[in-house]
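There is one chain below, alone, in C-alpha cells, taken in the form predicted on its own.
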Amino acid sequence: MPYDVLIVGAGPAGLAAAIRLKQLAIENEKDISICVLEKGAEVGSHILSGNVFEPRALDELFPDWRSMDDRPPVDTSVKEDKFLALTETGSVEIPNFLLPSQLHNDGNYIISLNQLVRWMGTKAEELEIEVFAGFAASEVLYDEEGAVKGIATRDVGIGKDGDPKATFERGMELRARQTLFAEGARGSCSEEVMEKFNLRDGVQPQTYGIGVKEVWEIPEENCNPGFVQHTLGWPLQHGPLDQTFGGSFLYHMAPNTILIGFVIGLDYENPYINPYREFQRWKHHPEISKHLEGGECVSYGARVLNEGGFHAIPKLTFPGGALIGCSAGFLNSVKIKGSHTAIKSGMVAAEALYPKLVEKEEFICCESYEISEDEKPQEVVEYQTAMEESWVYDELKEVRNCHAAFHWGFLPGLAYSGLAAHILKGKEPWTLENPTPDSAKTKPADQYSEIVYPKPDGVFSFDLLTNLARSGTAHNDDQPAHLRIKDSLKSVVDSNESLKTYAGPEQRFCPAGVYEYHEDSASGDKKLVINAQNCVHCKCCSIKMPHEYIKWTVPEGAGGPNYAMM
C-alpha cells in the first residue's frame, strides 16, 4: 500500500504531524495521502503520561480549540502548585520562587493524555487521514541503496512453536515517500534506524526513567480540581548525597479523579530497588494518603520516558524519513513534560516535509496511486534545522545539564537545577558528561543490602498482579514471545550472570511481573522465565537488563495494555 507519508505511532507527535500535513495540503488546495499506524487496539490505548499539559503547541496546531463545539478534553486548569521534600513521616514545602521557572504551571491543564490523543485521532480521521489501529510495525523496509521506504506489519496467526495456525495472515507492506517514526521512548523501529544510520554518533547515551501511575476515583467533595503536587526525597532519597534520581506527582482532575505516579531514573545503582514497590509504599506517606481517603484505584500502568534531554538528542533525519516526538527524546525531565514538545516536533516535521512532497506533482501518491520509481528517497534536512531553531531546543538547552547534576547527589542536583534555571539558562560553558547507558550503572548486589518492602494493605497499596489487571493488558497467549534474548548475549543468560552478580534485578524493575526465576527441579539451578503475556509495553527491560540482553519486538497488533484514562 503506497502513501506519500507513513507515520508509525498514533501518539501526540504522530497525530500532530499527520494533522499539520493535511492542514497545509488543504490551505494550498493540494492533496497528499497519509497513513498513521498504531499497534494499540485503539488510538490512545497505549498512551500513558502524568499529565500536566502545557497548551503552547496545541494553540499552534488548533488556534481555536477553546471555542470548538467538540473541544478537546483539556478542561481542568491548574490552580494550586505545591512542591514538597518528603521525609519518612513529614515534609518541607519548597517555596515556588525557589523552584525552576519551568516547574511553574500557570496556564497549564491537568489532563488524561490518552483522552487527548483519542480526540486528536478523531480530528485526523475528519481530515481523511487513514488511521489504522491494531497493526504493529515489525520491520523497517529499505530500498536497494539503503534508504527507508516504509514498514511491514507483523504476521499474525503464528503459534508459539513458530508454525502458522489456521488464523495465519501475512503482514502488509506499507510503503511511503517519507516515513516518520513516532513510537515514543525506545521504539523498536526507531532504535533500528538510529543504529543503521548512526544517528547517535557524537551525542550522549539516552538515559531513561520508569514511570508507574495509578488513576483513582475519590468522593467528589474531596476533589480539589486544579491541585498539583510534586515531591522529592523519601522514599528514594534518604540523605543529601543520595544519587537516585526521581520523584512523584499527584494531580486532582475534575470532577473526582486523582492522577498519581512515581518516576525513577533507570540510572540507579542499587539492584535491589523495586520501582513498583517504592511507589506503593510512597502512597502511605501522610501527605499522599490523605488525598486518597475514601477513594478507589481504577487504573494502573507504566512506561519509560526519555530523560537524557538536550545532549542525548540524535540526528533527526535519514534518507526516506525522520524521528519525531519521544522517539527522538524531546521530553523535558526538569519540567516533567513532553507532550507539548512532541506535538511541536510533529508540526515542525510536517512543515519541513510538505514543500518536498508537493514539489513535483507527478510524484504525489494520491494522484498516481503508486510511488514513482523516478523519485529517490529524500533526506529532509530542513526538519533538523527547523527543530534546532524552534522553542523546543531553546527550552531543552536551558536545563541541559540538570539531570547529570543529580549524579553528584540529591541536594547538589537540586541546587544545580535551581542555578541553571534562574541564572545560567543553559549558557554555562561546560557540559556534564553521561558516558554510559543505564544498564551499565547497576552495581553488583554484594555492595548493597536487600530492601525489605512493607506488604500491601489492599487499601492504599496493592500487589502487582492485582494492579496489572487494572491495566487491561491482554495478549494472544499462543504466539511467539515478543521479548527475546539477543543471540549475541545468550551467554549472559546461560551463565546466570544477572542473578549471580546483580541478584536478578529484572525481577524487580519490571512493573508487570514479566521476569521471574524458577528453580529447576532436576538441577536445582534457577532459570529465567519470561511471562511475555504480562507485558505493558513499558520497554524498561530493553534498557535496564545487564548488557541490554533483551530485544524488545512487537507482539501481534492490538496486544498490550488498554488504557482509558492514562
Contents of the next structure:
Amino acid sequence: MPYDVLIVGAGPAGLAAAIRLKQLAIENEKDISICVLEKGAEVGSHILSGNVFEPRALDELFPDWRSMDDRPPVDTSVKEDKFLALTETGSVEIPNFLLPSQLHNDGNYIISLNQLVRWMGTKAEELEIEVFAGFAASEVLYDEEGAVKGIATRDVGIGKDGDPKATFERGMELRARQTLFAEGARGSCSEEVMEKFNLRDGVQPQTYGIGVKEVWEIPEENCNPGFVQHTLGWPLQHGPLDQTFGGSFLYHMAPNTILIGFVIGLDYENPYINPYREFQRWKHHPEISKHLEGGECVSYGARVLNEGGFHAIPKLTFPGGALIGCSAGFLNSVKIKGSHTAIKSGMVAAEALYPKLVEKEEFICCESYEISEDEKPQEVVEYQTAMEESWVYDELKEVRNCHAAFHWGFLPGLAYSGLAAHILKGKEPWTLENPTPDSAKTKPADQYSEIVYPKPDGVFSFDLLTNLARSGTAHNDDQPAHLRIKDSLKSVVDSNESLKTYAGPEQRFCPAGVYEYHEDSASGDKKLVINAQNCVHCKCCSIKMPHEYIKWTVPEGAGGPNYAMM
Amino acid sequence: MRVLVGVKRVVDYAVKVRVAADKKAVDLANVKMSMNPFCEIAVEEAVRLKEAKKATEIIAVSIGPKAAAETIRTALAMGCDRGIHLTTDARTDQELGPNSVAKLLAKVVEEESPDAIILGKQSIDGDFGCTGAMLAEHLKIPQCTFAAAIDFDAKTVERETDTGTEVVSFPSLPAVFTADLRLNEPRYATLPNIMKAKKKKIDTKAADSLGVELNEGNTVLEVFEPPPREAGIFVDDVDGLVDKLKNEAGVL
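Right, and the form predicted together with its partner chain of this protein, after the form predicted on its own?
And the full complex, kicking off with our chain again.
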C-alpha cells in the first residue's frame, strides 16, 4: 500500500508532522495520503517525559487550542519555580534571579506528554490520517539507487528458537514518496539511516541522559498545582567539581499528581553508578519525601534523552525522507525541554514537504493509489534550511556549549550556562569539543569502589521489579530476544569483558533489569543473561554498553511499556 | 453455517489494576483496554471454520461503550465479516452482568439466526463465566462450555473439567460454545487485514433500545485489594510445623 508520506513514530514530532500536512492539504484543497506507524500498543504507550511544556509550538499548530471544546490536556500553569542544591540532609535554594532565563517557566505548563500525544492522536484520526499502533518498523527499504522508499514492518509469530510458529505472519512493506523518522531519541531506523547516508559527518557524537520517572497520586489537599522543582547535588554530585551530570525534577500537576524523576548523563565515568537506585535513594531526602507523604506510586518508566544539543544535530535530510524530533535531536538540555522543538520540527518538515509533494499532480498517491516510476525520491533540503532559520536553531545555538561545560564540574557548568544564557548567547567564538561517545567514557571498575545503596523501604522507594510492574510492560514471551549482540563484538561478550573490566555496568544502568550475570551451574563462570521481555524501550543499553555491543532492534509490535499518565 | 462470536472490551491482561478511591470499582481511568483473551480464542475458532469452508459468515458482536467499536474492528481484522455494536455507558465490568448480557445476546441471536454462537468462557474483568450458559438457557438451546476442541461434523466437544477433559456430544445446532484456553492460538491481526477491516460494516444500536430489562439485581458493595502477602517463616522440624498449624494458624 503506497502513501505520499509515511511517518515512523506517533510521538509529538510524528503527529505534528502528520497534522500539519493534513492542515495544508485542507487549506490548498489538494489531499495527500499519510500513514503513521507506532510500535507501542496504542498511541502514547511509549511516551514518557517530565514534562514542563512550552506551548510555543502547540500555539502554532492549533492557534485556538485554549478555546477548543475538546481542548488538549494542557491545564496546570507553572506557578512556582524552585532550584535546590541538596546535601545529604539539607538543601540550599538557588534564587531564581541567579538562574539563566532559560530555566524560568512563566507561561509554561506542567503536563503529561503522554496524555497530550494521545490527544494529538485523536486529532490526527479526526483528520483522517491513518494511524496504526501495534506495528513496528523493523527494516528501512531502499531503491536501486539507495534512496529510502519506505519501511517494512516486523514479521510476527517467530518463536524463541528463531523458527516460525503456526501464527507466523510476514511483515508488510509500506512504500512512501517521503518517509519521516520520528522515533524519538536513539531511534532504531534513524540510527541506521544516519549511518547509511553519513548524516553525522562533521558533527559531534550524540550524547544522552537516562531519565527515570515515577508518577505519584497524593492526597488532593497536599497538591500544589503549578509547583516546579529541580535539584542538583546529593546524591549524584558530591562536590562542586563533580563531573557527573544529572539532577532531579518534581512537579505538582492538578488535581493530585506528582511527576517525579531523575536524569543522569550517560557520560558518567563511574561504572558502579546505578541510575535507578540513585533515583530511589534521592526520594528519601526530607525535601523530597515531604511531597510524597500519604501518596501512592502509580506509574514507573524510563527513557533516554538527547543532551548533545546544537553541535550533535546531524544532517536532517536524505533522498526519500528526513529525521524529525528527537530522532534528529532538538532537545534543549539547559531548559530540559524538547517537546516544543520536536513539534516544531514536525511542522517545519510538513511545510517543506507539502509543496514538493503536490507540485506534480500526477504523482500524488492519494488519487492514483500508486507511486509513479517516473518520480525520483526527493531530498527535501528546504526542510534543513527552514530548520536552520527557525527559532529551534536560535534557542539551541544559545546554549550550544553549555552541556560540554559541565565536564569541568557541575558548579562551573552552571556558571557557564548562566554566562551563556545572559551574555554569550552562543556567540562565543569557541566550541567546547565533546568528541567521545558515552560508552567510551566509562572508566575501569578498579578505579572506583562499589556504591552501597540503601534497601528500598517499600513506602518511598521500591525495588526495580516491583516498580517495573507499574510500567505495564509486556512482550510476547515466545519471540527471539530483540536485544542483539553485534556480530563483530561477540568476543567482547564471550570473554565477559564488561564484567571483568567494568564490573558489568549493564546490570546497573538498565532501568528494567534486563541484563544480569548468572553463575553457570556447569562451569561456575558468570554468564550474561538478557531478559528481553522486561525491556521498556529506553535505549540506554544501545548507548552505554561497553563498546556498544548491543544492537537495539524492534520487538514484535505492541510490546513494551504501556504508559498512561507519563 | 453462520457463526456469531461475542467479543468484550476489558482491561488489558498486563495492566496492574488499582481500586478506585471510592472503593466501589476498579480504577479504569487511562488504563489500557484490549479484547478479552478468551474472546480472541473464540474469534480464532470462528475464522478457522470460515477458512475450512464450514462457515459462510461470521458476525462479531460487542456490548460496551463507544470504544468497544475498536474491539469489533480487531475481530474484523482477524477475519470476521461484519460487526454489531450495542452501545451502553454502563460499566461492563460490574454494572452490566452476565444475565443482562445473555438477554441482549439472545435478542441478537433471534434477529440474526446464527447456527453456532461462540463466546469466551469468561471475561478477565468480571470472571463470572456465566454468560454462555445463561445465553443457552434463555434460547433453550444446547451448550458446550469450556471447549478445548469442537468437531462440528461429529457434533462432539472435548471440554475441560477439573480432573481432565471429557467428550460430550450436542444433538443439534444452533448451540452455544464457550472457548477455553487450549482451543487454539489466536492469530495476529496483520496490518493489511486491519486496513481491509476498515471497510467492513458495523451496525450500531443502543443496548437499551432492544426492549431488554437490564437490571441485574446485584449491587457491588465494595471492591478491595487482597491483603499484602506477609513474609513466611522457617520452622525447624515437623513438630514445629504441626505446632504452628494447630496453635497459630488454627487449621488443624
